[in-house]
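A lone chain, given as structure tokens: the form predicted alone.
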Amino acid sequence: MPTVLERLNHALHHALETDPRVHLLGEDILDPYGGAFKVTRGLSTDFPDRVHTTPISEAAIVGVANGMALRGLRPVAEIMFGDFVTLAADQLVNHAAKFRWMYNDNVRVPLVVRTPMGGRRGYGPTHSQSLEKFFLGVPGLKVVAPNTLGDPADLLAAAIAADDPVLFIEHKLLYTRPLLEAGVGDLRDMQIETAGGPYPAHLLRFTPHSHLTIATYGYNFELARQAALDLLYEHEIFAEIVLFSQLSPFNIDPLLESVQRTGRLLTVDEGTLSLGWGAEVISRIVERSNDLSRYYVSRVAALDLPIANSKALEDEILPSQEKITEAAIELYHEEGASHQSSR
């Protein structure tokens, strides 16, 4: 099977090879090296008049391309660690989300920003966060984050033609896996549906009759995917999983229907605990029940810490497998009040 990076660089040549008005742009993009993750490569030396090279200066990467999206471009623009991001918040958050409603719906800006996200690499607290939370609920905006069961490919494609903003978050272990096939592997027990869309949400599941449900995205579906199969087959706990492609803005019809089945949700994601994901999906489900004492909630999440160079103080601080078993152990045998924990 092809991995997420050959899939995203797939995806990019055949948007340059298609539509002459995607232009990519990014710091250290071109040919030899690709791009610091490599899912640029090759693109320059196909098209070097779209391919574009940029100083280090991510509100200039990101201002440069809402003006190209203004004037009728489909610009792609590469943040090269997900952590800066933040340099170009002023042109995401207060230009190109904004440019459509504050010109009446007379101009539309057809951008994507790509950037990786995460840490388990040793990369220390300024080049391992996961830092899509921030930008998540900004109107105008859309948050994607691709994983190994839906294809890439298809999720940059859809964002690349929308006629409005796409944040696009791959995570960096995600980059060297390669897609799942249901059925096969660790999918072979699983049934699998989707719900539509372009960026659509997956249910993964053993049975009808799950006690659980666990809620994540991107690179954390590998974690919980192992959790699940460990609850299986270790603890007879049956757990599914909603997978979600797109955060913002946040469809919880998908997620909603596995609750009401199993009564219990955990949600898992990278981004820091307090304030995060999982808090406001949890907020959703709350709102939307009829009856609070039928539902019981967890989060595991990254500690509200800096995430360190040390491999064991990340493991420490980061989501892992074991973290997500243990919590919806003691989710299962939940039946006081609604429960919440940090881990």
Contents of the next structure:
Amino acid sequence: MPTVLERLNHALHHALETDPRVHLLGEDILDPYGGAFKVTRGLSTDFPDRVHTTPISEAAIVGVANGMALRGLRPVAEIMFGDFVTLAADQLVNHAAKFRWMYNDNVRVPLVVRTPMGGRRGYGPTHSQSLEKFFLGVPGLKVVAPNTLGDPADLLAAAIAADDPVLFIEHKLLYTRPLLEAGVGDLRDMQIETAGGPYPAHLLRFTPHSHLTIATYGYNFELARQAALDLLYEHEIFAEIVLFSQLSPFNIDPLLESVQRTGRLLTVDEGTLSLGWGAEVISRIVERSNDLSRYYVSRVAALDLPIANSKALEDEILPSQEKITEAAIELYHEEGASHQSSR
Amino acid sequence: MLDNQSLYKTMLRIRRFEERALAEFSTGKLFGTTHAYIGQEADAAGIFAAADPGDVVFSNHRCHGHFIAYGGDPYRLAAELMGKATGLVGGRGGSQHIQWRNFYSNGIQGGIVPVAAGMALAEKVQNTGKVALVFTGDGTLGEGVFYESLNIASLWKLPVVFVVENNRYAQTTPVELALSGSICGRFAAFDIPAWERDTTDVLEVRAAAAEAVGYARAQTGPVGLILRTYRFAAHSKGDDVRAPSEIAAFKDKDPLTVHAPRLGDDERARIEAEVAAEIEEAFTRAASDPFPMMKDEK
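Structure of the form predicted in complex with the partner chain, please, following the form predicted alone?
Full assembly next; the chain just shown is listed first.
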């Protein structure tokens, strides 16, 4: 199977080939280097007039892309490391995300900002973060994260074709991962249901009678999937996974349906724990319930610390398969397990 | 080319609009805040007399003068200031956030500058022959993204006109406390040609703007247009800490006073009457318009 990187590169190539309005902007994206993570490799060779290498100017990269989007083009901007997206926050929050609504739908902003997030490569405090939490809930801004289950090329193609701005979060560790194949390997014993529009949510389960639900997105699905297999084969706990592609705004229904069956929800993401993605997900589940005592919830996320350079410390700070497994076992044994089995 | 009467009328329409807008705060028809262009009218009137009607414009928090000189309807602007459904953007944007045809404004200092550069890039690659004009002030020069934008515009030869209206104050902070070096030198550092004028004479502004805009269009590249001016009104409503004597000393540089002798008394009286009627009509009509309703949002 192709890797996530190959699929993203393919989507960009296809977009440039089929739509003359598509332009790429970013730092160090020209061949032969082809971008820090090689997502843009080959593109400047094939489309030299529409692949623009930029100075180190994140605010201006996204600002220029904004202006291009307002005036008939379809720019795709790359921010080399997601940590640097804070430098472009004004452009995303106060410009791109606002223009359409603020101007009473007079304009559209078909902008895509792609950026790699995530740790575990030993890059330390300013090149390892998952900062997407700061951009969740910004009105007018869609936040999308690919994974190994849906085709990342489809997600990126949809984002480029969309008439409104999309922040596209690519976890660094996904790039070299091959796409999964239904019925094969890790997915051999899992049933998969996919729901939703261009950025769907996926439900993966071994049985209709799961003990708990794990909600996650992006690379952390890799960890959650391994944890689910471990929980099944080592602990006889059936965990089902709801995997989101669209983080904001988002539809809670696919997860709600799952949690209503299992009664137990574990959220897994790589942003810092406090006031993060998991908190919003759990809030939405709870506010849709008329019996709060039905649900047991828990979160696995990064510790509320910068991400250390030392692997020994970084491993402690970030989520891992072991932490997910441990949290799931704990959640499974929460008081009230009887009402699980009574069903 | 606009004649002297038209230039005078444009400036007077801005002046009377802004005076009326400030007055309507006490009637309760306007709420929130506004940033009046009073004193700077020669800049907008001169620049839009030199630009093409199809050019793309990104303006700032002090955008009413630019909008009216661009050819915008004072009634639609008045309705927007009042938060009415008939406003330029249905009451969603208000004074600082308007959009009409190729005119855009936003209330964030600096952020509009790369956006305008990107607009210029889009016009360039689509071969429209349009230039982008972006309005900044001395205060904007404190924002780092301004320089990122000059750099990219120069590297990529983007047809953008960076207008700097130096009205000597960033809100209340005098330029001496906020700006080192020279404004012209900032453009020179990026090899961007710049026209600098210390004038409130609309004819001089128009002449400089014609050269600058013409250069940007002909060369498909960026230019600076630095206009030293003076704002008579407060930054917004009641936040003026300047000495009244300082403001009074600039009164003989009032762009209307400077330009007025080029018109006959009768012409001026006729224009004054026309403008008064137009502004009255704009605000009266806007005041009777309905407020917007929330739409169903996806």
